[in-house]
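Coming up is one lone chain in C-alpha cells, specifically the form predicted on its own.
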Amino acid sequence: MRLAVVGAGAVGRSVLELADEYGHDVVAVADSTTAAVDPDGVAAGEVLARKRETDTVGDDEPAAALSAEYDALVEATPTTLGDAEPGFSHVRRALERDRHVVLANKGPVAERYGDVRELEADSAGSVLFEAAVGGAIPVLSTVADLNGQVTAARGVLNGTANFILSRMAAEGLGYEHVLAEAQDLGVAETDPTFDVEGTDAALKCVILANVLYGGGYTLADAAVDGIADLPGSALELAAEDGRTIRLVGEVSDGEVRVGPRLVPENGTLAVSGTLNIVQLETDHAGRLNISGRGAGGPETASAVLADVGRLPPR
C-alpha cells in the first residue's frame, strides 16, 4: 500500500524506516516545515539522513504530501486537545479524497470521534486508531475482534508516570529527583506535564470509551488526578500493607477516570518501568491481560503498520 506519512517526530520516523519491511512504500513524507513526496517511494535513508542533519525531510511544502497519491495517510502529528487541529484537518483532507487514514495522534479520536465517524461514513476510505491507544499493545483490535462483548477497560497507560512510581517505590526516592533522572534518561519529556498529570492516559481512555460506548466522550468527560502531589510516604506506608500506587486509567459503567490507585505489590496492574497494562472485562471470556510497550518509535510504528495491514485495498 502507498502511505504519506504526516509527522516526522518519533514515530513518524519509524514508519518511514520499517514500511517497507511491511510490504508498504512511503510515497510522501512530511514534517511541520517541509515535504518529501515521490511517486515511486521517498528513499528511506536520505530522507532520515537529512532530517537529523537539517531538521526538514524535503524540498517540498508539507502541504504537496495531503495531495499526494497514496492509498493511506498515517497521521502521527502531536496529539493536540479542543478541536484536535491540525491532525483533525489532515484527517477530513484524506477522507474528503476517498482515502484511509491510520492514526498515532490521539486528539482527533479523543476530542472529535464523532466528526471524525461522520467523514468516514461519506467516505470510501476507513479510519484506524491502534497505535493511540497503548503503543503497541493490541488493545483496540481485540476488543474488536471480541464483537461487543467488552464491558468494561482499565490499564496502566502511561510509562513515564509508571517508570516515576515504580522507581519511587523500589528507590524511596522523592517525586522531583526521580522526574529528573527519567528526563535525563529520555524517559520524560522537557515538559512531563501531559504525562504527570494523567492528561495522556485519560485520552486513551476517552479513546477507549468512544470505541466501546459509540462516541460522545471528550476528555472534559474524564475525571482525572496526575501523580504529581504524591508525596512518597504514600508509596512508603502502601509498602507495609503489601501494596504499591499506579496510575490507572478506567473505563467502566459508562464514565471515564483516572488517578492514583492503590494495587497489590505482586498484582497484575503492578507493572513496572516504561511498561503497560490493560485488562479487559468481557461478558464471556472473563477478563483479559493485555501488557507490553505502550510508547517508543519502532513499537508505536508496529501498531500503526499493523493498522495498514488491516484496511481494505483500494
The other form holds:
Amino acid sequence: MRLAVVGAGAVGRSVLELADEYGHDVVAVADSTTAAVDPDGVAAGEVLARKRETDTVGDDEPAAALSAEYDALVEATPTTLGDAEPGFSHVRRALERDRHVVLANKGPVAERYGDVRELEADSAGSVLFEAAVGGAIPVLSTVADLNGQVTAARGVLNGTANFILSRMAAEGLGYEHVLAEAQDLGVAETDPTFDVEGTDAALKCVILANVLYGGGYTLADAAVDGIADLPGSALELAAEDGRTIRLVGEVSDGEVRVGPRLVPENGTLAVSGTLNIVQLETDHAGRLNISGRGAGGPETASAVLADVGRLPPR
Amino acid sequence: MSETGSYTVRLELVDEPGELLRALRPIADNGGNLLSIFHERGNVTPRGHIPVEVDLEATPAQFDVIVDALRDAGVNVIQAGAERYSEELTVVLVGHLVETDLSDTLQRFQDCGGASVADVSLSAPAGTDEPSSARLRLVASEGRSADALATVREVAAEKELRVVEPLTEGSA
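Switching forms now, from the form predicted on its own to the form predicted in complex with the partner chain, please provide the structure.
Following is the full complex, with the preceding chain placed first.
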C-alpha cells in the first residue's frame, strides 16, 4: 500500500523506516512544519537523516502530504485532548477522500470516537487504531477476533508509571528520586504529567470502552487517579502483605477507572519495568492475558504496520 | 421450633480486667450454651486487642439475639457463626492520616455496618510534612465489601486521603 505518514516523532519515523520491510511504500511524510512527497516513494534514509540534522523532513508544506495520492494515512501526530486537533482533521480529510486511516494518535478515537465512526460510515476508507492501545500488544485485534465475547478489560497501560512503581518497590526509593532517574533514562518525559497522572492510561481505557461498548466515551467519563507523589511507605506496606501497587486501568460494567491498585506481588498484573499487560474477560474463553511493550518507536510502528496489513485493498 | 446448632463467634477484647466476663454475659443471658472459649492471650491484634474464639450452642433465633447483644455491649464481633465475615478487603490509605484523626477514620469504616477493621499497619516516616500510609484489612460480611469500599472512598475523599484499592473480584 501507498502510505502517507503524518507526524515524525518516534512512531512516525519508525513507520517510515520499517514500511519497506512490510511491503509498503511511503509516498508522503510530514512533521508539524514540513513535508516530503514522492509518488514513487520517499527515500526513508534521506528523510530520517534530514529530520535528525535540520528537524525538517522535506521542502513541501505539511498540507502536501495530506493531499498526496496515498491509500492509507498513518496518523502519528501527538495525542491531543478535547477536539483532538489537528489529528481529527487529518482523519476527516483522509476519510472524505475515501482513504484508509491508521491511527497511533489516541486523541481522535478517545475524544471523538462517534465523529470518527460517522465519517468512516460515509467513506470507502476504514479506520484502525491498534497502536493507540498498548503499543505493540495486539489488544484491539484480539478483541475484534473474539467477536463480541470480551466483556471487560483491565491492565497496566502506562510503561512510565509502571517503571516508577516497580523501581520504588524494588529499591525502596522515593517517588521524586525514581522519577528523576526515569527522566535520565528517557523512560519519562521532561513533563511526565500525562503518564503519572494517569491520563495516558485513561485514554487507552476510554478507547477500549468505545470499542467494547460501541462508543460514547471520552476522557471526561473516566475516573482517573495517578501515582504522582505516592510515598514509598505505601509500597512498603503493600509488600509486607505480599502485594504491590500498580497503576491499573479497568473497563467493566460500562465504567472506566484508572488508579493505583493493590495487586498480588507475583500476580499476573504485576509486570515490571516499562512492560504493559492487558487482561480480557471473555464469555467463553475465560481470561486472556497479553503482555508486551506498550511504547517505543519500532514497537508501536509494528502495530501500525500490522493494521495496514489488515486494511481491505483499495 | 428451631433446632439448636453450634456456632463460633470470634471476638476482639480490650486487654482490661473483666472484659472476658463482660463479653460472655450476653451469651448466657440470651440462652446460649457455652461450649468452649479459646482466649488467645499471647496473640494481640495490631490495635492491641485480644482475639477470643467462643463456641456455643443456641437456636438460630437465639444466636441472632446474642450477636446483637454482644454488639450492643460494645464487644467487637469479627466473625459470627454462619454469618461469616468472609470477604476480606485490603486497602492502603495515603495522606495526612494522623492529622486527620486515624482513629475516627477507622471508627467510621467500622460504623458503616457489615465491615470490621481487622488490622491496621501504619507507616509514618519522621516529620509530619511527609504523607503517611496505612494498610487496613477489612473483613466484610458476604456481599458487603462493595459497601465497605464505598464508605472507605467517601471518608477518604472527605479527609483528602488517597485510597489504593484492591482490584475488584477475581483479579488475582
